[in-house]
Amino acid sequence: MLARVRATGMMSSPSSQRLQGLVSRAYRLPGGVLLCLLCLAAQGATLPTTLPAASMPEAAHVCAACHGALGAGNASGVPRIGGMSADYLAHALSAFKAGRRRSKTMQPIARTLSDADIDTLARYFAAQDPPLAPSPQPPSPDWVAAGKALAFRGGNKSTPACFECHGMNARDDDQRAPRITGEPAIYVVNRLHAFQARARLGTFKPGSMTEVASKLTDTEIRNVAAYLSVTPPD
């Protein structure tokens, strides 16, 4: 591709030259990063505008290609991982690698990681404190207020408050109930819908997220996602 560009004289404008530089750098990235970029492109997600910094641990480049250099995630549905408990991040990656947790994007990447890689990148992203992922349009204040009430007090059908299990502190060590404040709204919506789909397949463990999500209405999901997306971790 690049040889053809040079031969034809294309990419002569400043913007084209920047694109050529981006492509050239992409060819030098680890295979896992390229795989992640291709997965995002196939899903129609927003690709990162900058590539991971050279000073970042090599194992973390794979994550940064999708989640950002600080792990902020993005409004297209990539989750925030920066500042998450290192124990939770390592637990989640190990689950993806072993197939206990399924994701078309995450499983192929996790399978390329060694245990040492998982430990390194979990510690790196746990140490980050990214800003909230920017949203193309701020959510309605009414949605945010209703979502805050659900997060602190619970909802209809005896739905427990989100913060009964999910602490607001970014570095809580509970591997089962990660911090959820600061997560992009679309990610929260998609995750809760996935739990609801699981609930429709059969019985579920009482008190699990699958049971909690099965009781939520679409309006409640929208509201709590709006609140969490604008609320940074303590």
Contents of the next structure:
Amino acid sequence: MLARVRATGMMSSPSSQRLQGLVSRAYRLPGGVLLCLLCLAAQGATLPTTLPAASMPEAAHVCAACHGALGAGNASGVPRIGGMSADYLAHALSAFKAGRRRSKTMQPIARTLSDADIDTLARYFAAQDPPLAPSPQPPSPDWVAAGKALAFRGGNKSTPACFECHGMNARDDDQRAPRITGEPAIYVVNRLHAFQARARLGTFKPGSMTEVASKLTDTEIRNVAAYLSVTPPD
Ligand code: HEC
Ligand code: HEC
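Can I have the other form now, the form predicted in complex with heme C (HEC), not the form predicted alone?
Next comes the full complex, and the chain you just saw is listed first.
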């Protein structure tokens, strides 16, 4: 179902205007091209959603510009957040807000959120079940097959199976290790590279994601990202 998202009510508060500025800046490309989904929405463009836009909390409108109304994410590297556990989402937003997790895009946005906003947003996105974000080009079946083997059985250098820690079901709540199926491939690759960069900086806890990432080869990362991106959460 398609719902029209209107500008009215959406950009009324000063904080939404500030966020809209952030979104515009995040998507300003060299040469002055402005890829601002929020601006499209403001002009009456349609965003896919299975809910009437009115049932979305106001604080989620700005998120929808990048993550989609249901939190599906997109193939350019915005993560899928729909259907993740509310605990994990609140934890991630608080970490961006406090600067414990770095992101040029999410840190300034999270800093504008109150604890009540974080709670509302975490619950709203946790309750969604979006379809997989469409990918411009399906990944090679060989990559997907190799990635599946790694996810279930582990890989070289005694890399553990991803699903030893990551539940396949988004609603395995209260887990520190989030659901990773359905994440867009570029997001998985970026996150694994970020964990690897952290691993190179020094010591890490045994059994942490940083340690797991430090063992992965580029080919394994490519393959597992391909597999996860085409595998809907249970
Ligand atoms: C301008 C685009 C943009 C907007 C607007 C935006 N996000 Fe994000 N979000 C991103 C990107 C890109 C990442 C990946 C950041 C990273 O890890 O480097 C991300 C990451 C996240 C994550 C971490 C997901 C994970 O799997 O760990 C959460 C949670 C999140 N965003 C929630 C929100 C919420 C809630 C809002 C609205 C208040 C929002 N985002 C607005 C682009 C955006
Ligand atoms: C020993 C347990 C463990 C194993 C095995 C493991 N992970 Fe993780 N992973 C975690 C934890 C815990 C986190 C959360 C880290 C954080 O938030 O800082 C995480 C986070 C992630 C994230 C970021 C999720 C997000 O939404 O931002 C990705 C991607 C990921 N893991 C991929 C993988 C892949 C691919 C494998 C298999 C090759 C794997 N993990 C194996 C424990 C594990």
